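Given as structure tokens, the chain that follows is alone and in the form predicted on its own.
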Amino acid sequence: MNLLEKLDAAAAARKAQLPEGLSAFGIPIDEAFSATEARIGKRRVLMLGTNNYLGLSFSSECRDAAHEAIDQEGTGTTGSRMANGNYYGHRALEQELAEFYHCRECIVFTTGYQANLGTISGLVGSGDVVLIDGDAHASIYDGCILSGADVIRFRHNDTNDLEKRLRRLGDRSKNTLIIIEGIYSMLGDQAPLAEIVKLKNAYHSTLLLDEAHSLGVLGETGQGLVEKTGMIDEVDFITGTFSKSLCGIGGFCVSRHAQLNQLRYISHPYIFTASPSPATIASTRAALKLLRDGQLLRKQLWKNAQQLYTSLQATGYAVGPQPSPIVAVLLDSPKQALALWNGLMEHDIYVNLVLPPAAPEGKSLIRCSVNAAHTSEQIDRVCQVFTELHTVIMQ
């Protein structure tokens, strides 16, 4: 089989997953109306399958400070960090980011994927360990792998297997990356923060904590699992995305250790991609202002997570381990997830479809994502709807 003809054998297999003229994946939406509907194709529909948690999307701060940087400052800086990239806006992003978590040091990527690949394999190489745990997003695994370090698994969530392996590691456990996250994209659940920081201690390895999908949802000022935790000071690297609650595409790392600095000098994903555009940098900040006094949005945010997660499970769907703005119904078969997320669809309501291998222990996902602009009437109409279609799916 040659390289064409793989890729051909990909294609098949995606097809074979899907019933005839049904596209689940890549959807395209056609125009976007507000932070919780737009329209795809002639259907006017609500949005459960973002990101967007505090609704921020189409807040007239983001949007005023993007159009006064293009004004300012272009459309983009046509070069990297290093050569002539490096702007006012970047550095003042990584000092006010570096302020929110209390934190020496600051670095900003052009993506939250690139964020994870710059830290991880700037962090550890050839003859170290990376423990990661086993529901870890896929830009931990490819910076795991291009680090070149010995990647080692533990089940999800499961301490008592993490110390199994720190343990088997002797020596080695002092030069072994533990990562975690704060929320996991699939299921919502969160990492046993505070166990996971005692056995880091104990084996005198270093922790890096993914905030992607909890920045801006948990917390006092929104920082994360790290400050609804107290665990701020225990945690080493804190990676980040600007694509979820901040409404923008970046990441970031934040760390109490000065050490932080050298990865811009040894990080290829750093080093050698253009950096965030002014208008993005311009509309992160000022989300950034909006997250940390945005205690009443994560209030709502929450009031609707908690209202579709016990409706569902009240319904008869089996959900997620604990409530989350990523509410996440498990199904048995990929013919179960297609027929929900077509019924869904028919009824305009877009959620994620997630078939495995994607979805943990070979299950097929409907994932839905709640965020602070929804209202209460349009979570009630989600939950009828769920309702309606329960009987009908799960025969």
Second form
Amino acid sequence: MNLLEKLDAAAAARKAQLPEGLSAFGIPIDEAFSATEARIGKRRVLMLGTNNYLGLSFSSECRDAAHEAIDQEGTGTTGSRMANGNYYGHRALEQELAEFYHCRECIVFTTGYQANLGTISGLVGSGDVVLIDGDAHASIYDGCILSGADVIRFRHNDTNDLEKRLRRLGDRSKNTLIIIEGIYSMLGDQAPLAEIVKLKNAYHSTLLLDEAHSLGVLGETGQGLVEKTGMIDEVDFITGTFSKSLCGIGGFCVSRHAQLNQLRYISHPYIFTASPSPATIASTRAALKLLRDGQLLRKQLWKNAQQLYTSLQATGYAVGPQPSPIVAVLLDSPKQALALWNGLMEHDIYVNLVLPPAAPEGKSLIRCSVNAAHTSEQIDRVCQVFTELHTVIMQ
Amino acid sequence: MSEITLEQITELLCQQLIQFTNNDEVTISSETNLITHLAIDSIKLLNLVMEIEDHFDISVPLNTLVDVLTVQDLANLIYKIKSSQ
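What about the form predicted together with the partner chain, after the form predicted on its own?
Below: every chain and molecule of the assembly, starting with the one above.
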């Protein structure tokens, strides 16, 4: 089988899995009206499948900052941070993120994906070990592959399983990077951070926490799980993204360890790419201020999350393990998930369809996510539609 | 503790795979291809590895699985890791 035939075979397998479901992926968004509404084809839909947790994508502060940056600095930097792409804004954002996390160092990357790729592949290498949660994001897996380290997976959020694997490593646990996430992207559950910190200390390992989905969502000032659990001084490296609560694109790593700075000279995903555009940096800086002072936004976000989670659970849907802005409905088959997805679309509600192997434990998911800009009335309507569809779908 | 042989590992692996595939009718030998014969996709393979790790009290790095196609390949890998302990 040649290279193109292999792709044909993969496409055929995908089509065979769910022929009528292909349109659910990469659906064209024709117009975005606000943080909660968009047009898909002829439908004006309620967006219940974004990562726009604080609803800041249309904030006037962020838009104004982006406009001004384009006018003053142009549309792109056209170069790497190591060459001509190291503008004042990049350095200012790094300083602001370091201050936000009370950390010594920060590196800004061009995407969140590259933040994990660049941090992991810079921290560990051949002969080292990475211990990753079984539900880790693809960027973590890919960073591990790029690193050349030995990659060992532990059962999702299972600290006994993690300890077993640390014990088996013997002396190698000292050269081990444990990687977990603040909120997991598919089921919306949180890592048991305090217990994992105890283990990493007991085995003299290093801990990286990815706050991609928890930044802006957890903690008084929105730092994430580190703030909610009071563990900021115990986590060695924190990565995050600008493309969720901060409504831009880009990523970062902060650390209390000065050695993080060395990654600028060895991390290919940092060096061999153009730096974020001035507009992206400017809107992210504005969004970070709103995020830090966004207690009211977080209050509304969690009110919406609780309302949807409680209602779906009461209706009889199997939902993720704990309330979260990510509300996952677990279904037994791709066909059932697609039927629910189609039913919601017919009622002008957009959610994410997640099929195996992307969904954990071989399940299929309808992944909903609420944001702070959703009104109680919008969430009420969503709950009502889910209730109407329950009897039809679950037969 | 008595050392386990490659043959014993292969035999144990075949038994484990029958349970894992949940199909008593399938015949599994050392030459069985995990992907084409048993339809074990990447996620199932990762979960199988966790079961194997617990059974043999070893850790199998995911990066060592790239050359594993058959039951024999997997048995060889486990034997190598077990022997190096």
